[in-house]
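Shown here is one chain on its own, the form predicted alone, set out as structure tokens.
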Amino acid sequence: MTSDRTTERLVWDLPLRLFHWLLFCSLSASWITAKIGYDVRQYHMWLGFWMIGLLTFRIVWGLVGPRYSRFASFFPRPRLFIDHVRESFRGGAKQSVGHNPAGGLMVFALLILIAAQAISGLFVDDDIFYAGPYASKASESFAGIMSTIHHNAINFILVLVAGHIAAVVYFSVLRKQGLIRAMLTGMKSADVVSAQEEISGSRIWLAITIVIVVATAMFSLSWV
């Protein structure tokens, strides 16, 4: 993608922004084809495990990726989240790089919660119509426990979604902050991003060799 670096410069990689989208609409389809229920069961299961994929993907990227994908960049602190907060609640909070405190503890956040729901599938056995994967291999005390949190996590996802989404709209149209733009096209304006912070690319044959290996690892694992 060409920009014009006087006016904006490069903050979201390029696996990043896929991932991000691709979540989204992996987690949608997950909660329509629960919703739908026994007759949709299979693609439910693929989702789960396509989802893992994803954020096993994110968690390696976290460590591994540019700047600002780095979870070491945005890692929750709770003076920072706090001080963000009263700021933003005054009008008075600069925009931030990248995730500022309180987008940082929410993407952590949903990554927990995806996982332990992704995860969680794995193992549910309803006695009825569904039987994850791994339900056979488990004991009927930790498939209980998995079930527990694989009915109960989605609640809080959808929470922290809606705040998510309620985050960005305020940002973005009240406070003319173009997140969503920025999500979009990788690019922020030059006013909030020096040159020194931009990012100098996306790494794509990075990321492309850690979705082979996810990918492969993923396969074997559905197989299993």
Second form
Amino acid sequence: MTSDRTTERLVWDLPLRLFHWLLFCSLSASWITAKIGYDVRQYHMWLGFWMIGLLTFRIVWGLVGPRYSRFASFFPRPRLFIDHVRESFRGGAKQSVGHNPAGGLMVFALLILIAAQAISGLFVDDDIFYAGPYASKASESFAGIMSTIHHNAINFILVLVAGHIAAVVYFSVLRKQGLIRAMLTGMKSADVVSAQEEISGSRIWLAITIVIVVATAMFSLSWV
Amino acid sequence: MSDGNPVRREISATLITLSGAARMKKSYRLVAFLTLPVFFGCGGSEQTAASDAAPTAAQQVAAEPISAPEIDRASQRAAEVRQSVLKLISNNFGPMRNMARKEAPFDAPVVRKNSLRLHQLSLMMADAFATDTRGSDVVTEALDVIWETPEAFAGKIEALTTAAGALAESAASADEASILAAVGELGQKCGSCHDDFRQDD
Ligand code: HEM
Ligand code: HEM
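Next, report the structure of the form predicted in complex with ligand HEM; the form predicted alone has already been given.
Shown next: the complete complex, the earlier chain at its head.
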């Protein structure tokens, strides 16, 4: 990263940024393959398995990653959320180092819904060739619930994604907070992030270890 | 049921209205129900999803005749018949699906027998879908486009007939690999019709 350390400070670690843009690409691809339909369903399922791995990584990273990747650092708290919204309306909400209190809520909602979408996929059956690995092992009523989730959660996800993109574009373009740039480079202005608040690094080796463990666990389930 | 009493008529109209709302497309109902609390106070696109849902129910109710038991019984039977045909299709396709997915040993005679049955069953589909059940309240996954674009639907049926015939022939002569390839072809015909004509929730 070639940026001026005195004016910019690291907030989003590299693994988190990679996760974000891979999530964006994979979710788009899953959705497009789902819409195309039967002819690319095999790819849809491979993408779905990949996304389960991606989300598993994010959950572990939310427990052991650097400060602003940790769930504890942006766990939704009603008090903070209300204060934040109130101050925003007055036009004076303080810029957050990590996710702001409303953004934190959005992150949880997105991750939970996408996980529900992907996990429910393990239980659906298209009545032809393709079925999730547990479709025939689950009871009919449970599989029915999962199928309803798989066909409906996506609608909420699309609404939330639209809201998410609208929000980050608004804060980046109109409020000039540079959120999108920060999600690309990891850096935020030193005006917002004090020296003590900066994260010391991306914990790359920890991330690689987690990736290896998650990948091994996934392959041992022999879904593909 | 006597419709002479105005009070009773009023009650039955109300019940029909309520059941109309209950039949509103499942996904819209879920979206309408869950998005608002998730999103309160943020405004924007989620409102559209909710207000989309309201007219859907209203239109459905408005289009509903107050009482039409004959039409409903005919639609009910029609839906049962076509779903039965598809259950038989599915039941006869099942063993071949299992072979193709290596969940059952390959068995050419079974493929031949079942693909001949599928060929016959596919010839029943046009009649089974002849009754237009659009606007009725039957429980069905059949989409309205079946009766809006009948030629396209007929084309999908024909594709199934042809693929089943081809499979029956190949099962009599060819080797395992090409028979299983023909099973895959057949499955593709199911899938391409479901993509366009079967609701998926
Ligand atoms: C987050 C990831 C996923 C997304 C966004 C997603 C999205 C969707 C959507 C929108 C549909 C409905 C397609 C239609 O309109 O016809 C669908 C169908 C399907 N998905 Fe997924 N899916 C995901 C993960 C998975 C996984 C992990 C599996 C299992 C291996 C899976 C297996 C299937 C199957 C078999 C169908 C067809 C079901 C049917 O015809 O009823 N999906 N998916
Ligand atoms: C499929 C679409 C997308 C999904 C599912 C998604 C999901 C997420 C998630 C889960 C986070 C939280 C990161 C974490 O802590 O794990 C996040 C943050 C972020 N995303 Fe996205 N994202 C999507 C598309 C986009 C796009 C297209 C952009 C850019 C235009 C974008 C910009 C951002 C930014 C700037 C943040 C940081 C927000 C903050 O500062 O609080 N996202 N996104």
